[in-house]
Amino acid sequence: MNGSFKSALVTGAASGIGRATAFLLAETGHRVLCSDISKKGAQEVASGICAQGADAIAVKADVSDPAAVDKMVQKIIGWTGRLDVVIANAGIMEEGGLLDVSLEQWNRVMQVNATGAFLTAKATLPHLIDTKGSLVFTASTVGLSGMKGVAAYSASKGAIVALTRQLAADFASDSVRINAVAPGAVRTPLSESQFRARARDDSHFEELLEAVIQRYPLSRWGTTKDIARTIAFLASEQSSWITGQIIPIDGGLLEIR
């Protein structure tokens, strides 16, 4: 296919690690679709992107409505005519072990996170079929190793592991490649607001983000850059002979013990 552009689409755009890909996909050169399901939030990094002279555009989108997901792809498409990248970054966290965990949180999880991840590829695999273009997912090291307390949110950051892999062999022929990053702790809005429930004080709320970093073999939280950088190359040229990677952003978490 012809075009002198590639046209991407970033779903969970309004902050965080969807925030940061927008921008550094717009700064490499793509068309950028922000998609959330805060409309304001989407319209805000569009916004951004394109006061820096990089063409963007909003939509408000609930990735666990296949409705909303197809108008969230022709929306695309009937504005760039083609979508290279996919980044199915979309997600919610809901905190407590199983047996503290509502069947209500249970689906919510698993419907925005995994169901919201299978309608996404579901949509745009057709069209990336047309680009031999290159979708990623955003996973978690919960979903490679556990962790005590999110049992739904590591359930489904489990299933988009086991879709990546799944995926990357369906569509190799085709092509398409399909990675996924898997973040360890990262320091988002959505993070933040976490540990500031668990909180007792603003003393107790430092405490909780350094025992954090303790954690970490690089000493640090991750940035949503860090992240960003990662998602950007697996959906570059640079990386035409990768498929079928969950790629740990973890300072060194799972394999420095």
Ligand SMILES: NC(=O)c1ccc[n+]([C@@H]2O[C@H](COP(=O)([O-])OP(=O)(O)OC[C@H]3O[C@@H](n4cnc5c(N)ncnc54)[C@H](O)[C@@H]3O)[C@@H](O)[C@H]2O)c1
Contents of the next structure:
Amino acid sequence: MNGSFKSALVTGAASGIGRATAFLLAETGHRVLCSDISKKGAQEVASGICAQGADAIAVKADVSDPAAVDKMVQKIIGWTGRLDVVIANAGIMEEGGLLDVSLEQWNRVMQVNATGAFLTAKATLPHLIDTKGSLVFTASTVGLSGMKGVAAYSASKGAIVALTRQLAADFASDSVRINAVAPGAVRTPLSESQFRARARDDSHFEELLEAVIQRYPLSRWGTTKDIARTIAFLASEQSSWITGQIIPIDGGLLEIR
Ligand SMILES: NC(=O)c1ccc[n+]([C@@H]2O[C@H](COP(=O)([O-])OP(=O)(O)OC[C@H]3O[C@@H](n4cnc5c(N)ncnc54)[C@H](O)[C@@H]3O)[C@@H](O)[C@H]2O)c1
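Alternative state: the form predicted together with the ligand, after the form predicted alone:
Now the complete complex, all chains and molecules, led by this one.
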């Protein structure tokens, strides 16, 4: 296998930020394994990429299942013989502050978001060492600052923030770079379900969506492309001296008052 292409694996690739990232990595010359718990969704994204003349395949994998994660990695190594870029992006959201969230919800969010990130990193790092590759996690602004009513989710994203710094320290001597993006509010099925859960009815749902915009200095929702562009930058040689960073992409939310 020659080194004229790069090989990328994206988890949570069927929708939202992962989908946009899979397309962007394909546009920038990567062969992309689109992985998701939704087989159909992953296949649709891979087919869309192939229809644009790039290379992609799909795999169904639940990131909280170690055997499925190992199979996912075998699939891309079997296909391209190498792994240069890993985007550990799959995630779920459960509404609820500490007194509302059940142990079951807490465990599920931690299993997918935190353990899923851990398992993806553990299975892929040996291959990233071979290529001196790049791993990018999807954290969140709520992993860096408090937000009312999302206890399990924010704890899971805080775990990703700490894991990013820890792994960056552990693998810097192997020339593997490990960073995270911390998106603010982006219109995707995940964020819409959060506001659906809070809304009394359709018009309240629209009001809640509108109210988000008021909180952001740049006065708009983030787009999946806003996030994908920074992920692709962190995956590329253009960020060759950046590791251990958590980069907020948040329309100024965390730093501007
Ligand atoms: N949308 C936002 O406002 C926002 C903000 C900050 C961080 N994030 C993070 O961005 C990431 C992507 O979210 P999104 O907004 O694009 O949501 P999304 O719901 O559009 O996409 C998430 C994808 O992850 C997949 N997924 C869910 N559970 C999985 C599992 N166990 N194994 C494999 N795949 C699974 C889903 O099928 C879906 O395709 C998540 O980690 C999320 O926490 C989103």
